[in-house]
Structure formats: C-alpha cells, structure tokens
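Given as structure tokens, the chain that follows is alone and in the form predicted alone.
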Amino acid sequence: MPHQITLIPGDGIGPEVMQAAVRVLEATGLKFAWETYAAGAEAYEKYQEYIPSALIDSIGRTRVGLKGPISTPIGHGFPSINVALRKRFELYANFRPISNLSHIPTRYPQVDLIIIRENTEGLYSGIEHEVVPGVVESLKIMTEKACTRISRFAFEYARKNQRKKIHAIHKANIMKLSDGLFLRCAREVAKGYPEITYGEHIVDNTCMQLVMNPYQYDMLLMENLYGDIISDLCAAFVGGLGMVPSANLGDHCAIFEAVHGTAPDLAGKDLANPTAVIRCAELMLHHLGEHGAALKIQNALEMVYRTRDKLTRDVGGKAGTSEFADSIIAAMEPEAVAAAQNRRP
C-alpha cells in the first residue's frame, strides 16, 4: 500500500523544493499517494479560506503532511498558518536536529544538537488583544498538561536514542509563575528517568554559551518562543536554516516543514536549495517506519555534499534545484550509497 502524504507546497521557492523532495523521496522506491493543497495567500484567492477546509480533512485522514514555507504578513494579514495547523492537530512537540552536513564550512563542525520546543502555548501562540487604542496585551499561557506533555515526550526520546543530557531552558527568574510552572513539570518529569542527567540553564545565557560552546548541550528542552529563537540560532551553526529539518508531532498527527523563509526573489529560477526540506522527508520516512529510505536519502545527500559536484550557488557550486535533486537521486544507485557508507567517518 503506499503511504498516504498531504502535501502544501507553499509560496515563493516552496513549490519547487518540495517537487524535488518528492523526487527524491519516490526514487527510494517507496510508493506515496500525494494529497496537495494549498494554504495561506494562495489558498485564501482560490477559497476565501487561509486554511482550506480540505486541508484539514485530509491530515485528519492521512495524519502525515509534508510542508513548504509559506509567508506570513508581519504586523497585519491572517495569522501564523504554522501556528494555526499546530493548534488544529494537538502538534505539540517541534522536534528539530541540528547536525552538520560533509563539507559545509562552519565555525562548528560536529554539532549534534537536538531541540525540543513546546508547540502549542507560551507567548508565540500569538493570543493577543488590543485594550483600548495604543495599549496591545499579549497572553503567555501556561498549563502544567503541556509542560509536563513535552517534558515527558523530551525525556523519552533521550531514552530510546541513547542521549544522556537534557537542559531545561527558561527565563523564571523573571517570569517566576509561567517559566516557575515549566521547571517544576520538567523537574518531576525527570525523576523518572534517573540515567539522563538534567539541567537548567536560563535563556539569555544559554544564548551566550551556545555561541561559546554548543558542543556543552545535547538536548535543549524549553517553551514555545524562546525554541523558535534558540532552534533558529543553533541552524547557523551547521550553515543556516536552509540545512536544517524540522517536525511537528502529535500524538495522532505529524507535519514536517522547511523552516526557511520563502525567498521570493529566488522563486521560479531553479535556483534554491532543497536540502532542508529533503532533510525533512528523512525524518518523515522515519516517523513511517522506512528507516531504510531514510538511510538512503541521507547517504545520498551526504555523498553529493562531499562530492561537491552538483552543489546549488549557496553553498558554493552552480547547480539548480532540479540538477542538485538530480545528482541525489544517482547517488541512491546502490553501487553509490555502498560506496557513501564505506566512507563515511
């Protein structure tokens, strides 16, 4: 049977990555049914809806949905369609591992960071109001149901994959009740598991010492907005968001996304870089269980890195999307991904 994906392709340079995404992905060998919809500016000419009604039908249907960027109007326009299809399916937890590809030049080599943010509460839910003209209020609400949901989840993962330390990030200091309510759900949670060490570090200076040092951390669990900052420097460390995969999971639901922005002046040029959506399709082929597609895509993807023939302008080389998911797709001859794990450190 194949796998049932719903697919938005988004705006700008979306559809493009995304279509040499699904390339790649169908050159694994798997069989995929693809449901695409539109979703945000796009969406809302064609149905006078930001988030089609179909949409949501069919990730309730297909409960796996793979998705491009899509632009958000910043101070006016509809709201955050992120934040919106989070909300809608309980996607609790963004799940976003920052980890270097051969051969990218960073100031890092070797990071291997996992990020775990709280997806559905916290100041960057975007509840706000105005109060009178000139006065704006915005809520940062905070239940012990969803801290103590995403610690949980935090420290399970640690426990499958063999990490061994987790810091709880946070500003209690100041915010003593809401932050003050995540460490004591984090810290009651980590009483369960005694084989992982546990730690908090307070936000602004986490930001310090990662920057010093990001080889101190291994995971990094924190609430809603201070993960959307943190998650998005630590992608500089490894070449910028443009290598960096990201998933938003629940208990019945899972959306990957690019984390990039949708660069309109690249749009339409075959010029942008697929990677991180590629990267994206790993973890989803992962969440479905084909760990051995998955292998093959990151194999692959690290062989045309260290090869650096067909490489996209970003990152040094002069190929196009379709070329660069082109020379992909020839490293997952099976004569080429031996070869790749043969030489892989």
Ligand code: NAI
The other form holds:
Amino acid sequence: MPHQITLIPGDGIGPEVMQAAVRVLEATGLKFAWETYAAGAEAYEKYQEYIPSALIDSIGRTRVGLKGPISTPIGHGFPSINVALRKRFELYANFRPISNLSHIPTRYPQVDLIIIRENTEGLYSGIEHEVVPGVVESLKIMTEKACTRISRFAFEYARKNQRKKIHAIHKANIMKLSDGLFLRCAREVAKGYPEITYGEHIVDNTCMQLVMNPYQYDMLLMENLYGDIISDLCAAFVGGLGMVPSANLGDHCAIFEAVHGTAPDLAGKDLANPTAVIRCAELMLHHLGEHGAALKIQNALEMVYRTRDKLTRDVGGKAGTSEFADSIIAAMEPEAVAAAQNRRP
Ligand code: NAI
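Got the form predicted alone; any chance of the form predicted in complex with the named molecule too?
In what comes next, the whole complex appears, and the chain from above leads the way.
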C-alpha cells in the first residue's frame, strides 16, 4: 500500500524545493499517493477559499502533510495559513532539530539543539483590534492546558531520546502572568523527570548566550513567538534557513514543513537549497515508521555535503535546486552507497 500524503507545494520557492523533496522520497523505493492542494493566495484565486475544504478533508483523512512555505501579506490582508492549519489540526508541538551536516563551514561545527515551540497560542492567537484610532491591542493568550501539554511533550521527547537538559525560555520578568504561567507549568512537569536537568533563561539573554556558546544548551522549550525568532537565529549555526526542518505535531496528525519562508528573492530561479524540506521528508519517514528509508536519505545528504561538489549557493556551492536533488538521488543508488562504505575507515 502506498503512503497517502497531503502535499501542499506552497508558493515562492515552495514548488521548487518541494519537487526536489518528492523526487528524493520517491527514489527511496517507497510508494506514495500524493494528494496535492494549493493554499493561500493561489487557492483563493482558484476556489475563493484560502484553505480549500478539500485540503482540510485530505489532511483529516491522510493525517500526514508535507508542506511548502506559504507567504502571508505583511501588515494587511489574509491571516497566516500556516498558523491557521496548526490551529485547525491542533498541531500543538513544533519540533525543530538544529544540527550540522558535515563540512559546512560554520563557527560552531557541532551544534545539536532541539527547539520545542508551542504552536497554537501566545501572541500568534491573532486576536487584535484597534481600540481607538492610533491605539491597537494584540492579545497574548496562554492557557494552562497548552503550556502543560507542550512542556510534557518536551520532557517526554527528552526522556525517549536521551537528551539531558531542557531550558524554558521566557520573559516572565515583564509578562508576569502569561510567561509566569508558562514557567509554572514547565516547572510542574519537570518534577516528573528528575533525570533531566531543568533550567530557565530570559529570552533576550538567551539570544546572547546562544551566539556566545550554543553548546551550553541541549533542548529549548518556549512559547510561539520566541520559538519562531530563536529558530531563525539557531538556523545560522548550521548554514542558514536552507538547512532546518520542522514537524508540526498533534495527537491526530502531523504536518512537516521547513522553518524557512517563501524566499521571494530566490523564487523561480532554481537557487533555493532544498535540504530543509528533504530533512522534513526524513522526519516524515520516521513518523511513518519507515526508518530505513529515512536513514538512506540522511546518508545521501551526508555524502553529498562531504564531497561538496553539488551544493547550493547559500552553503558555498554553485549547484541549482534540481541539480542538488539529482546528486542526493545518485548518492542513494546502491553503487554509490557501496562505494561510500568502502571508503569508510
Ligand atoms: P524567508 O525564510 O523566506 O527568507 C529569509 C532569508 O533566508 C532570505 O534571504 C532567503 O533567501 C533565505 N532563504 C530562505 N529559505 C532558503 C532556502 N531554502 N535556500 C536558501 N536560502 C533561503 O523569510 P522572509 O523573507 O522573512 O519571508 C518571506 C515570506 O515567507 C513571508 O510572506 C512570510 O510570511 C513567509 N513565511 C512562511 C513560512 C511558512 O510557510 N511556514 C515561514 C516563514 C515565513
């Protein structure tokens, strides 16, 4: 039986990087039945719906989505489709692993951080209004239920994956009630996991600490907005936004998408790095229980980054998006795998 997956190519660089990921996934030898849908401005043009009901039905059915970035108008226009999908399917945990691939010249070559971001509330609740002309109110919603749920997700992940430390990141010195609630819930959950060291850092200090020495952290647990900002900061440790995948996870379904956006500066030029979405595909395969195929992709990525011949420009190469994908696919061929194994010491 093929794996049924809802595919949302997105816009900007979305269709290019997603096509690369789909080709790599199919080259693993697994079978997929893709249910492909537009969302956002493109969907509105075609169906007068930003999130077509057929797309909602599809995710409800397949319970697994692979999604490209979707642009959100700045300061006006329709609300974020990304946020709406996360809320609609209660994808409360945003899991963002930040790790180096071999041979990318970065200041910190051995970063291995996990960011756990609460995905459904905080300032991203989108509840804003103009009180009187010139005065606007934007509400930060925090609930005990969501703060406890995301804390438990983080500690469970740490326990299952032998991670040692979790830092809750906050601004409870200023937002005493909302971030205070987040900390109270995290502390309460931490008591059930005595083997995991629990710490707390204020978000502005965290940014400085990360840039000085990212190795001091293991897992970072935070509310929505801080998670969004700190993920981009951490992407810089491992080669930039073209490198970092994420999974939006709920109790009933999961949507995998890169941390990056639509990169309008690169769109349509075959310049974008598809590594982030290929790593999303890898996370998706683990979620589907296809660990062997996920490992195949991971090894091929490592091999292509080690040889450095076919990298994209953002990480110092000259290859285009599709040429990079070709080289990942070639690295998955049995002869390439055998040759790499023979070369190992
Ligand atoms: P962006 O992530 O699209 O781009 C930021 C910088 O990173 C740009 O210089 C871009 O060229 C570079 N970059 C991003 N992805 C790359 C890749 N795969 N390979 C090489 N370089 C890459 O962020 P920006 O410009 O702030 O946002 C553009 C649009 O994307 C906005 O409409 C925003 O709302 C949307 N967005 C959507 C997201 C999603 O769908 N999950 C997430 C973030 C932003």
